[in-house]
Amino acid sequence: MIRNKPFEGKVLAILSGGGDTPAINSSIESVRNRASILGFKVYGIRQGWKGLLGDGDVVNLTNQPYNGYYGGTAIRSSRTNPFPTKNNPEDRTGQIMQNLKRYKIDILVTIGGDDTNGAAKRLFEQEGVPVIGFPKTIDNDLRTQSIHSYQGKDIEAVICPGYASAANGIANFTSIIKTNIESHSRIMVMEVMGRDAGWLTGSASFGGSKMSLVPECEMTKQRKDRFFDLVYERYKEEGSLIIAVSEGVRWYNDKTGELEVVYASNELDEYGHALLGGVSGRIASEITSKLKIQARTQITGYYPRGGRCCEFDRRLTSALSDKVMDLILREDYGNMPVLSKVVSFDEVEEYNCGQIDMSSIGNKPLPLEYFNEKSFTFSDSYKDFLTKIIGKREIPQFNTKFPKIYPAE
């Protein structure tokens, strides 16, 4: 006799909430199949927490195609926060509750960072809402308490879905525009997402990047003057230099003498946010006035989020999916699956993986050991980490030196 499925007749609805990432689809495509395998109706909610208010925005994925490698989320996404802010004080938990109850959605998987899954969390604490966070960032500042093994050495670092594949954007990205600032013999200020950690901003010293500024590095004068010295020397040594930095960098004021993010609008999200942007231009204008070297802006801005999903990112989305899958199994609600230990590409599998309470998700910044602010440089043991996740990447060179003639005496 053949048993039905465990879940038969069941319904596991999914979410994706903030900003997107190339790997949000791989996320939804992966719980689907394996919940599907279980015998849950899976269900999509469109744009986060946005499609539980009011009268409901749900969609059918059981049996329906779905593209894990397109990037995005083809439920759409936003920065909803259901609970009371000081921007939107209504409590709006009774709405989420009325529709899961008319949509008879049994279980929530919620695909998102700290603002996200932390509101599930606390549906979790207060209502009793059957739920599973899902990591997903390209900032990859979530705490995922994963562990990466250095020289016999153990250090705490992040591997989110969507870092991956914004990591190889950046480097491509930045290795396009090395050919540039070297035909022009400038310095390229280039602006990379990441409002208070710097993981993404150290890709692109896999594409040519020299230097670095990342939040977790205040830029106080002292440490301003000594950006500005190296520089000066690396530029004279290369001819040309591009200098990564993160959007939330702390970078000093010489009027105020304060320490300052440079903000492109003072709009606050749900969450309590407001949209950075804008820093690289401040430091490229002092480069080119105090250095008098040529320094012009890139901000690479949206462009880490989109595109395909890369093979790192599928095989981990997959890892986790499995993770997911158990959890259910033993009714464990209220974690996140995690991929515990930094492993290369072969080793992305489920018994890699392990759960952590969301309750303890928050926010991780680079390690120490990850960044030298002697240097301005990103470290041998970052290189170990990124290249087991992206693996080694040849900087283009054009080495021929040609012979320099002189007029004859």
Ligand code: F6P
Contents of the next structure:
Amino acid sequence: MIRNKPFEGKVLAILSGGGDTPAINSSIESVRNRASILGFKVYGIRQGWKGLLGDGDVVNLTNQPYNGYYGGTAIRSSRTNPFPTKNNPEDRTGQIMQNLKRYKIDILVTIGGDDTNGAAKRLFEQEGVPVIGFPKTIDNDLRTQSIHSYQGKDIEAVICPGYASAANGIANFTSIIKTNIESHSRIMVMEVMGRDAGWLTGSASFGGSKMSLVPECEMTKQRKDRFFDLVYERYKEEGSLIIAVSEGVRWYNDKTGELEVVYASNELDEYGHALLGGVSGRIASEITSKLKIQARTQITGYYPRGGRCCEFDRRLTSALSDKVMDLILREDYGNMPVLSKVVSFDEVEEYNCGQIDMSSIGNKPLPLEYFNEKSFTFSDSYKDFLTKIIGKREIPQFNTKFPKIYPAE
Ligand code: F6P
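Right, and the form predicted together with the ligand of this protein, after the form predicted alone?
Full assembly next; the chain just shown is listed first.
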């Protein structure tokens, strides 16, 4: 039992911003548990920065039952941006400061991606609010600088809480879709979230997708021609094919001669991002018209963002929460904890964590080593990376080589 609680009487508040993931509740629970042991009262700010506007929306999480395995975030999330933007010129940082004072919040832990943590860092720099960031995204595109050592080479990879659970989801989803396309001898163009990065799309290869398109590899006219040739070959070899496609793929438009990204709507969020979605439809219809093979689309959408937190994420959020406490004890604000090395489940520990500056952490593309632009496949180094996180997968296979019956003469 800790007798001397160094933060007795102090308040630590947690907020979560941006898209949900299966690991946010686990992050909240882990930070809450450790902070309580150190004596903090722990508050949850509801709906991200929105919960610090107006009169505020703050709840007490200290000593409350909290199930960290349950996916999503019980304190909810939003994409509210407290700073002025082109679309919303109002500066709401005054309201934020007022509420931090009213609720007597001493330290803020912000669970989010580049947007949420970037805003927190600005509050730290401009207003002196003690903040600690906490990484979160299924896109896995934050610069966590986690080193993956593979065959003597160090690759700068990324591991964010939420990614392991989402990758498990996409691998499972793909293996389910597989029986469907095999039965119909079809091509399935399966679209996967991830914004401008293909980290999550790669996990479909653990469920049986044989080709992939990622935003890091622009689909120019020449690349598209090669892609169609390879799709034809792979389909003829296999009798069916799943192609995993990132929502942010840049696809050459034969009519306009331009590379295009497909958006699901024109609406921009408060950080200026438009909603991606729909590129799989274009690709499938071009496959059908060019190759005369029946192609369908399946948008995996919010599926990988939902559901239960996996064991890897559970352990990762625990280790990162230990590091949060270390940063707080050292008053090292404006930083966020990260996993320093890509390791398998049993080596995810605090001693394996480091810290990074929490501003400008967004949009880390897939390392070149992870994707083969010639074959449109993920490389062995990516497979090694993901195996450490979600384990080896047996892709279910049915032997359909039945002896053929010929009619009697
Ligand atoms: O950044 C996470 C993410 O799930 C992206 O992969 C996706 O493009 C976006 O969020 C969807 O945003 P929303 O939750 O606003 O629909």
